[in-house]
Amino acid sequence: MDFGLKDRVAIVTGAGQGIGAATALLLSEEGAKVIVNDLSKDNAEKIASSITMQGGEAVAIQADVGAAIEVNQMVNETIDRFGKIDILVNNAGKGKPIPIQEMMEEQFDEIQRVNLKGVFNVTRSVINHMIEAKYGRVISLSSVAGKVGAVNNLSHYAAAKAGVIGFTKSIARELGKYNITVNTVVPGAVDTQILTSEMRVNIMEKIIKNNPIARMAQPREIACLIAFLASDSAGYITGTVATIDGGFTMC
């Protein structure tokens, strides 16, 4: 692959595992300098170390995307180190199944704080640097749950992910005049470390029944779409909801 990312500077949030880790590694392979952000310092350092061992350049930064002060510190550190920010991948997220009748207000709020407010916090913090440079790529991760609703008692998660789609489309309209593209990647089921054996079996049963491609996606496959949207080849793509779900939501 050649996405033309040499010397681009990228921040990838939630990059300590799963899609975020795969994205950080691929962007580095394509020549980008990567800020590996995660709430877990150990996970972030592990991925950053993998990148540097492969000859890339990466910095691990622990920060909670739901906390604006920590986000601003991360962005300032990135500017101090590299002088610019070309690419932002808003990947950090969380979700815990809770039936709506049992859900407490603070549980709903926490999911919004990370999955939706986190996207706002990091985007707001980097965007002036992109406007000044007249260049930027912002890619935020949503979910098929944000398009069609969630199964398994994840209504709070689906609400946040639907918000990401609306937020993306809105700021794409605002920022296009600055040569900044803003897109959403919408994965279906992805085979990541957070899935237990029981969850894999349950998910696979549903996928085999409903997906033309009867398997889960691998994180690298999602990362390839993200890397394309981060490239100059995608310069005329903005405000797009790019679904990658094996055909689960085709309609």
Ligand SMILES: NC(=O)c1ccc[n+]([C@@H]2O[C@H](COP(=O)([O-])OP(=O)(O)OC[C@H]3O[C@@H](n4cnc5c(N)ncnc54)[C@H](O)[C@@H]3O)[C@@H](O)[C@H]2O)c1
Contents of the next structure:
Amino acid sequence: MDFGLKDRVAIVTGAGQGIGAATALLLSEEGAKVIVNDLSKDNAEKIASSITMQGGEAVAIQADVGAAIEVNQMVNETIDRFGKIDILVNNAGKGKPIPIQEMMEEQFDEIQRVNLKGVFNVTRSVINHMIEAKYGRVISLSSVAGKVGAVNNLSHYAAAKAGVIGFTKSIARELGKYNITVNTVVPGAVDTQILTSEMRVNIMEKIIKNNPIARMAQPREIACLIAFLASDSAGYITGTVATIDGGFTMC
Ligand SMILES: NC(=O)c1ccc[n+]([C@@H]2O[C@H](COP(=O)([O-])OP(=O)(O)OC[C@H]3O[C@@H](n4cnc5c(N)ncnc54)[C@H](O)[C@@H]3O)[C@@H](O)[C@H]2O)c1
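Moving from the form predicted alone to the form predicted in complex with this ligand:
Below, the chain from earlier opens the complete complex, with every other chain and molecule after it.
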């Protein structure tokens, strides 16, 4: 693959495992210098050292994307170290199934704080640097749950992921004039630890019945779409909802 990311500087949130880790590794293989963010210091350091061992450049930064102060520190550290931020991948996310009749206000709020406010916090923190540079690629992870509703008692998660789509489209309109593209990547089921074993069984039943491609995605497949949207070749794509779900939704 050649996405041509030589000397680009990327922040990937939630990159300690799963889709974020696959993305950090791929962006580095394509030449980018990568900030590997995660709530888990150990996992972020593990991925950053895999990148360095393969000859790439990476720095692990532990920060909670839902906490603006921690996010601003991370962005300042990135600028001190690399002098710019070209690519932001808002990937950090979480979701725990809870039926609506049992859901507490705090549980709903926590999912919005990480999955939606996290996207706002990091985007707001990097955006002045991108505006100044007249260049930027912002890619945020939503989910098919945000488009067609969640199948696993994840209404709070679906609400946050729908919010990511609305937020992305809006700021794509605001930021195009600065040569900044803003897009959402919308996976179906991806084989990562975010899925509990119960969710896996439920999802696999639906995939086998409904998906033309009757399997889960691998994290690297999602990373490839993210890397393309992060590349110069994707300069005319903005505000889009890039679905990658094996044909599950077809919308
Ligand atoms: N796996 C799927 O089926 C699937 C489908 C659609 C969308 N997504 C989305 O893709 C993204 C990545 O998910 P994944 O499947 O790789 O999950 P994952 O659980 O394997 O990885 C998520 C990572 O985010 C980190 N994280 C969680 N809260 C954080 C916070 N507050 N600050 C910083 N980091 C934090 C976790 O520590 C973890 O390393 C998420 O936004 C998820 O909602 C996943």
